[in-house]
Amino acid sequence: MTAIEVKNIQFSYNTEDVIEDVSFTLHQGEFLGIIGPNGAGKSTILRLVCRILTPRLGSVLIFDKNITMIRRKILAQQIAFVPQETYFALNFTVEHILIMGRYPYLGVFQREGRKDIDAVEYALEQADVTKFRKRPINSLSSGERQRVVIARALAQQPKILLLDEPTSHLDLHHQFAIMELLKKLNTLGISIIIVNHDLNLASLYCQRLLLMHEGTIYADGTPKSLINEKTLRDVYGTSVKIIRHPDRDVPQIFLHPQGE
């Protein structure tokens, strides 16, 4: 079954185009990674997809039904967003930012319910930040907020989840405890569309790449047949050398740096 289906979308600010004539699909239960040079538009592919944004032309069809026919709340039980980052001007305790989760489930004033509860408490416990229920949010790491945020997007319990560079700042612990827990939530049949900078976590933990250049998708399809060193080099501009991870038959990539 098809979750996401984007028909021939164009995007521009003010008169500067950003995406222009972009179609693909995401099927339900895949990992889905977006990569590309800065500027490329990935980050903006997101939020044309859970309509923070609206294309100029072209469609986005939700599960067969086209985005602009679904009213929000109910487009926010289906799709959670994580943005690249997140502020907290008020320091609420982590059980409170992931009851925020529930509103698309609340009406005007309601207060929530066993079924809300049971839904914040299974987000505490598959993003493993139950031991933070009781702390402020700023008072935790950048790794550990992280973590809170998509917990906040999945006590919404969607079916898609939506991530800009969720990895980024992040030290090698943090960025693999986040790749992880993706791929688990995936394995729960979540669908996800991740945007990532790291070529080579995107080529460990994503089963299909879109690559974008400028506005446009330059190649779409797995790690292994989308990640070389010619496509790099065009799209890129830089000269890399490409191996295998010694334990997955995915693409890794290293840099040549200049004089060797």
Contents of the next structure:
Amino acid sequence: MTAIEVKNIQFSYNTEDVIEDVSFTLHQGEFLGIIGPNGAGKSTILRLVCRILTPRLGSVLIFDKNITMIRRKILAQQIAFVPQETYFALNFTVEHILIMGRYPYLGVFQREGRKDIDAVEYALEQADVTKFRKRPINSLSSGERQRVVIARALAQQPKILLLDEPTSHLDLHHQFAIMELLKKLNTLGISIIIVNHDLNLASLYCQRLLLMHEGTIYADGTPKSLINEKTLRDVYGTSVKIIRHPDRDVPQIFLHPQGE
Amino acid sequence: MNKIVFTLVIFLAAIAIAILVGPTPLSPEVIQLRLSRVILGIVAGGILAFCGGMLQGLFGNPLVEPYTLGSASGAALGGSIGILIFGTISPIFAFLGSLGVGFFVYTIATVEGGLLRDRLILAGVIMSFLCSSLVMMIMVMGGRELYEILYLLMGYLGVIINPANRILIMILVVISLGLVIFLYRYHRELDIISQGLETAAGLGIDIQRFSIVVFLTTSLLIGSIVSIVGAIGFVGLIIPHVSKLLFGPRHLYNLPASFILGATFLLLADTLSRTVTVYELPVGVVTSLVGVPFFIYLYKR
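Could you present the same protein in the form predicted together with its partner chain, rather than the form predicted alone shown above?
Every chain and every other molecule in the complex is listed next, the one we just looked at coming first.
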């Protein structure tokens, strides 16, 4: 079953085209990674898919329905977005932040009910942040905050989860924990699209990759089929060495410093 | 819980003080006069603080206040023109002024892609400067009416409610309270917007529509208040902060608390303004003189 179908979308900020004629599909249950150099349009794609931005041309279908025909709150029940960095201007408790994830389900003046509380409890547990529930968000470390933001997205009970560089500026432990969490959510049936700069992480965890270059899709396929020395040199302009991961049949990338 | 009780007790005490305290001995006429002042004080103080809380939440900017977006200066300008023509304060002129400037600010901030929020603040500030200069010009030209314009700029709750403007003021008060309730339903949206616009959009909030609705409604509210009691400063900037310090970040609680605290603060300031000297001070002078040290104390605590 098709979860997302992107058809020939184009998008521009001001006059410069950022996305030129991009099409791809996400099947339900897939774990898709979008990789590519800075400015290739990776984050823009995520924003177009969840209607934070609107394409100039082309269309985005979620479960065969054009997203411009779906009410925003209904769309937010299907698809949740985790921005690259969330700044918390007000110091809510973790619990309250998760309750905000129930916004798409609540009518005006409607109070949170049993179903909402259950969804929040489930999300707290899945993301392993129950122990922080009463803590003010700004008292947590950035890795812990990122888990809370993912938990808020889970409280939306989405079928599709979009994440924009969820592991950037996190330490090794938190990178690993976040990726393992996403893998677990994926096995529970949530389709995932993740934008990631860390090619090794993407190669290890994603079933399929989209390699973007200058606003277009340069390659679309499994990590093994797509990550090779020639492609990376063409797209990143950097020569790398690639070997197989010791335990898994996926490519891992090594840089070699100059002069040696 | 005890914070809520405490706030309500202070509020009721402020009402009692505003009615009972004053240089003239109590009589039915005096009580009636002060009662109308109390009603205006509650409505004006409450709405200014409430709108301040709404706008600070919408723009995620703690320095935004009701007057940042220009509608108050517009009211002052319209009111000044009214004074120049009729020789007396006319709420209709002030109201039209605020609507006109509010609309102008909105037009400047809108491009073909929609409303630009940063531009809204900038346009509001610029229009405020323009209106202030025009008011100054009118003051210099007007001469005799200087005194009344000063009160319009600084705020004055002792508007004489005469048959001519009674109905207008009553209509404005009722509509304003209705609009406050209309805006209060957005408390969840404000909570979410504090986490960034992308998060808010991802959760299904139409940021464009929401910003426009809040901007237009608060402009209308501020316009009606300023056209009756003048541009009372400080309440809309500081009270929302006090409210958040006491009642936390959730707008479900801190918006109504802002209303009550704003009303309390303005009633007490008004009582001071008419008792502390032989002459009545503009209440805006007192709100700043008393409010600044109090706020510094709260923040340093």
